[in-house]
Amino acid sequence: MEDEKIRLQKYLANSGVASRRKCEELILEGKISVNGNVVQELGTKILPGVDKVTYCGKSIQNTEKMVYILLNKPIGYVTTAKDQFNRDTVLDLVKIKERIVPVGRLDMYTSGALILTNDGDFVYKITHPKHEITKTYTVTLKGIIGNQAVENLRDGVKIDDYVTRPAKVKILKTDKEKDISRLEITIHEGKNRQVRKMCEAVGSKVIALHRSKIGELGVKDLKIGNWRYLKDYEIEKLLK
């Protein structure tokens, strides 16, 4: 029976309350009760299905199976569960009974690989900077990019109030007739609109942006707007 117990913050995260880190804050703030008693210790363990867990008086139940989905996001969809401006969200594309959330974000005008899940612990592990999961983008730029600009992107450029970490940058194509360049950029970070800002920092305007991979997980064989469940080995590889 003891072996079946899990940490309270993991149970809350798996139930879709919030990320594991946020759930830890809720516990410390005294907002979580177990069997009618407020608990504020992060080491607390509970037995799912036996112990009664409440959040601000509301019963929390973790009866859903954990699902992990890869979506090839189209342009024009926002990566939020609900949008205040009533725009289309990625959840309009993935209609399943489980309540899922996007893992990280892609802006409205960026297409490509996006993971969705109801496993809060997984979200925490994948998005935390210490795990350094790479993201690979195909970037189409206006104009012909110079070699020095490419080197600057590789070394790191100043955007907002920080300098980006070294990135892998490869020129895929330059077309003088169309006056465009296409790059493949791989980064470890995930700052807001980072790739767009990096390119702007070297004087290039992004006219199309597509995330082709998260780690080694790609969407090459997944049509835009389509999704599929991740295989067990893919989940394990991401967590490594």
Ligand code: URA
The other form holds:
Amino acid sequence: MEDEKIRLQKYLANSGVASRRKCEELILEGKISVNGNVVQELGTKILPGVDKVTYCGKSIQNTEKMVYILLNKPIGYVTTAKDQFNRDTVLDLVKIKERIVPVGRLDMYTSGALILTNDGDFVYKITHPKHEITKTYTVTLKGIIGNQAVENLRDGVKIDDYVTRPAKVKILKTDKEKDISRLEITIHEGKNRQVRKMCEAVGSKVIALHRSKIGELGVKDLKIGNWRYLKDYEIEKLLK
Ligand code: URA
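Can you swap the form predicted on its own for the form predicted together with ligand URA?
The complete assembly is shown below, putting the previous chain first.
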């Protein structure tokens, strides 16, 4: 969540209250409240759409249009707004004027469905564990996976200090000649590198990982590296 927060003066300026400099003065003068409390610190950060900001008692809405984007992320891109090592980020692929952030993460070497938005409220709701949105992955593994390993993936395996919740696991293909297996794994959780760790836990090495769907939202209609705006009904469905 910290990533999605912005400085109060920036939020006020983006919302058309005044210039950034003038907004800093308003903060110092004690004219701005956040969630009912006057704040006078210029370092204050807020989460747009979640924190309630008022100026002399009047509610300030960020007037920036809300956008919701579905990207088919290629491998080789990091899912952060800024990267300390200057690597390519998913934001390099979506050049729009709104200040968007990724909803959740995909590893640098994982491709597939990633939502980006400037709606902090949406980010909060979608990533909250109680929402339990399913995520479906196509995983290519080295070797021919055994039935017991598949059962274990379904039931839950220990990764770090955590036992994963029951998952849906389908064998899509096993190829003895190429010595690979392909699985479709659907999970509700979003632990760090969860699918890779689950496969490691049953002794399988992941060769490729692709997120095919977030909930019912798939990326089959998008070429890798391409993106599109979500339709209203798709946004509503995700929030249900
Ligand atoms: N699980 C992983 O291992 N990596 C991802 O990027 C997403 C889920």
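The term rigid core refers to the maximal set of C-alpha atoms that superpose within 1.5 Å between the two forms. Positions refer to the first chain, counted from 1. Just so you know, these numbers come straight off a predicted model, no measurement behind them.
After superposing the rigid core, the Cα of residue 218 is displaced by less than 2 Å between the two forms. Comparing the forms between the two forms on their rigid core, the Cα displacement of residue 232 stays under 2 Å. Look at residue 15: with the core superposed, its C-alpha moves 7.3 Å between the two forms.
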